[in-house]
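Take a look at this single chain, the form predicted on its own, given in structure tokens.
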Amino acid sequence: MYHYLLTFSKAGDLRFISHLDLLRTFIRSARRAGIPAAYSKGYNPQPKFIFAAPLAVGIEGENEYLDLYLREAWETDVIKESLNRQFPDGLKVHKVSYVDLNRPPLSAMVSAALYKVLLTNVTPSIEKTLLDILNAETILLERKGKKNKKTLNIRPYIFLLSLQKREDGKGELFMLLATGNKGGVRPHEIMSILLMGDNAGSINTKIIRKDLFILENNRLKTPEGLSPLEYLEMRYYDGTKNYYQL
């Protein structure tokens, strides 16, 4: 068996398909491309396609990851090109890498996700709300479960909020939020706080997940090895950031 890591994007109208539909799209595309997927064992074997973290419906993903296991060794460029020829518009593999077979799938290591939201009008009220979140020790949120409701403190799951203003009054809000099997907070839960009161008309609710971060030696980094600070400084900031919290 051979192990690969795929980096792909999901954009446009495909942001509205479910995680299960995305998995089906990958499986069917691989089958049409003749890619020899390895299968799980048991009474109901399934292709070993393991996504690093499910993407909520309505959110675009710029750097998503899939651990792919094959029965035969294929060249990475051939896998990428073969899948892209089968994919619908909005879904694209950008990179395929060989991975040590003994390395666990990325889903077991993901600890945080970075999201971007476009602010159509950065007002003093928006900035105050963001700073209030950063300065708070406790932010209580009620979540509905299958059987009951529960209240939890989401503040420990907010790793970073970073706002970059533009000259036209618009801005980009970056949110680094905990995710994974140790708990987390959803981007829409942060947005629900920002959308209260006078802020409601200042936010475009289109959300893009920019990348995922794993925890290694007590430090967050992308699968490519960039820390949150390095990621933002290299790709987005031009010296005009307003505040930064790690």
The other form holds:
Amino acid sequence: MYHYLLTFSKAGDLRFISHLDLLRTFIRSARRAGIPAAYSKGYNPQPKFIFAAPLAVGIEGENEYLDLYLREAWETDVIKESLNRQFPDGLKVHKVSYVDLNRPPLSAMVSAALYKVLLTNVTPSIEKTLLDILNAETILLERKGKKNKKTLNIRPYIFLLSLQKREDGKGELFMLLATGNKGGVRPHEIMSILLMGDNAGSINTKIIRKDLFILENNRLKTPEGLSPLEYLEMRYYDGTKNYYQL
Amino acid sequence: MTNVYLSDLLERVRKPARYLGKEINAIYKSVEEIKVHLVLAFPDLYEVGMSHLGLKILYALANKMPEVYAERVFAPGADMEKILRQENLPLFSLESNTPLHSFDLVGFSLQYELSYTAVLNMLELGGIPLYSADRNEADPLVLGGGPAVFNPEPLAPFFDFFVLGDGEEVLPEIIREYAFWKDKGRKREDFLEKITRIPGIYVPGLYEPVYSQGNFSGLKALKEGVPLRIEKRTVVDLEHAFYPDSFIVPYMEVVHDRAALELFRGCSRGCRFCQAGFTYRPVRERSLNKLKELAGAIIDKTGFEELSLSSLSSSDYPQIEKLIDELQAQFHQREVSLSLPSLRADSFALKLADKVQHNRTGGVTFAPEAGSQRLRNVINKQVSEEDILKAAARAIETGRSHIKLYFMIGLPTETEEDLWGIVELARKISRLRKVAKGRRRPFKIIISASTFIPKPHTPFQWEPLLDLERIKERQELLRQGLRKVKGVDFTWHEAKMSFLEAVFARGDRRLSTVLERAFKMGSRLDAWSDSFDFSFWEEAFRREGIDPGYYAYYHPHTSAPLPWDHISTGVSKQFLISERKKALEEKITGDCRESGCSGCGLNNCPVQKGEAGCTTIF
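Could I have the structure of this protein in the form predicted together with its partner chain, to go alongside the form predicted on its own above?
Zooming out: every chain and molecule, the one shown earlier first.
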């Protein structure tokens, strides 16, 4: 068996397909391309395509990851090109790299995700709500399970909130939120707090997941090795005021 | 509609993939470069419509014509409909997001009676006048095809024309005629009159039903020269007929989320309740080589993980074992599994099912339909109790999780004794269960009882539906009886849905006003139990002054004119009468491919010519 890590993006109208839809699209595209997927064992063998973190319907993903296991060794470029030829518009593999077979899939290590939301009108009230969230010690949120409702404190899951204001009154909000098997908070849950009261209407609901972060030696890093602040400074920060907390 | 606006809509609905389009193998063309713009409309949700083979065949076939752009549209979910109505937006096609009213042709697939209000809803949302008589040259032509058009009368005033039988040959003929007519800029009436000359086309507006003393007494042609009897179209040579390989690959999970390989069309078993068994005659097969070639191309172009070997009775394909073996060899290493729907209830069928399922932990489903040999003879379902018990024993031994058995309540001549037969059969299977050793988990027996509905063009078309109250009594009898049998789960059909289905199956044109009223009152997608509301229908019938019981319990003499007499499946009425007589005498009629021609009256039938047997007819 051979292990690869794929970096891909899901953009445009394809944001409307679900996590399971995306998995089916990958599996079927791979079969069309003749890529020899390795299968899990057991009663109901499934191809070993493991996404780092599921992406909710409606959210675009810029740097998404998939651990791919094959029965035969294929050149990374060939995998990339074969898949891209079969993919629908909106889905694109950017990079394929070899991974040690013993390394666990990223899904076991993902701890945080960075989201970007466009604000159409940055009001003082929005800024205040953001600061209130960061200054709060606990933020209680009710979550509906299959059977019961449960209330939990989501504050520990909010690692960073950062606002980039632009001259035209618009702004970009970055949110670094916990995700993965140790618990987390969904971007829509933060949006529901931000959208309350006077703030309704100042947010474009389009959310983009910029990247995922894994925890290594107590530090969050993208699979490429960038820390969240390096990530934002390199790509977005231009010296205007922003709020954040790590 | 611009793409920006579509995205805004999709942000606000559940399961936006229903309206997205853009799937692999969806076809996009430029509206400016085509001549005939057709939308194939399915009056149910995307996940149901995209499970339907006919739609996919016609979609690929029409789009093969360079001058034609065939798109798709499905019934919107309740949330999408609400937004469209509130914001005054028209229902639009999946591919180019064109409002329905801007198409040249809107072709509905009519699969079941309970989808009729969804048809009206889609017309209204699409900005098309409901009634054919209210449409003019600026409106599309609205056509319908599919199994329900074998009695299209309740829908007649809403449609410009219907297409009877297989669509593969007739659709291109319609399109060519339309393109010619469009060039000349003629009137709608001219086109509709002209196409009555194409065999298989029924233009209901050119006829008027006559009633006497409240009963249908005949259909009067309003124009000279229109056919008084419309014969269904049949693709005789299925081997060389068009069959797609580039099936659309849906993003979301649809009801039948797999590629379909149609082994043959039609069925010669002759079960007397089964409308498809009569309307799809004769049996036409594809050769083994053709099927293997198609199967390979389909998987290459779609990447589906499952291929369904589909037909009305797949274990009847003469070389079915060989086909399965060779396909499995062909798909070795590609992780493609095969599935077999519609299996006969016997151990040969179960052997096939074992062959295609690597893990035999799932269940098996069979349809004995009736609980006693006597009643199975009446309906000509040739399966014996021994067959079923053998199949059940094998299912238990091979470690399957359950057996599901379909039955019908209210079959002609049915008595309580026949129903006790179902309970007795369940008990015998339950005993087999105890004998089986080494099973780690319990074996479930699922008994599912639907209601027998008399359908046009079958030997039971003259029989009444069992009284609604008695249906409920018999469901209760089974429920009580089966409660005492260990390991049995019992499910049954909502009797009121069956009642409505029966009313519209054998209905006439007078029912069209009831459909319109029920739709206006809010009836939608009635086949979905969560949106079915019988009170709309009771009120609609009451306000129109029509007794639905008249249609459900109608029990005419075989010599009485029937509202669908002008529609011909090729099977003679005389044959249906003789089959009815044999049914009441509890006599069976053999499968004509095994025991020779039974004289159903069909022309161009290979059996009649002595060409068919147990080997392939090619």
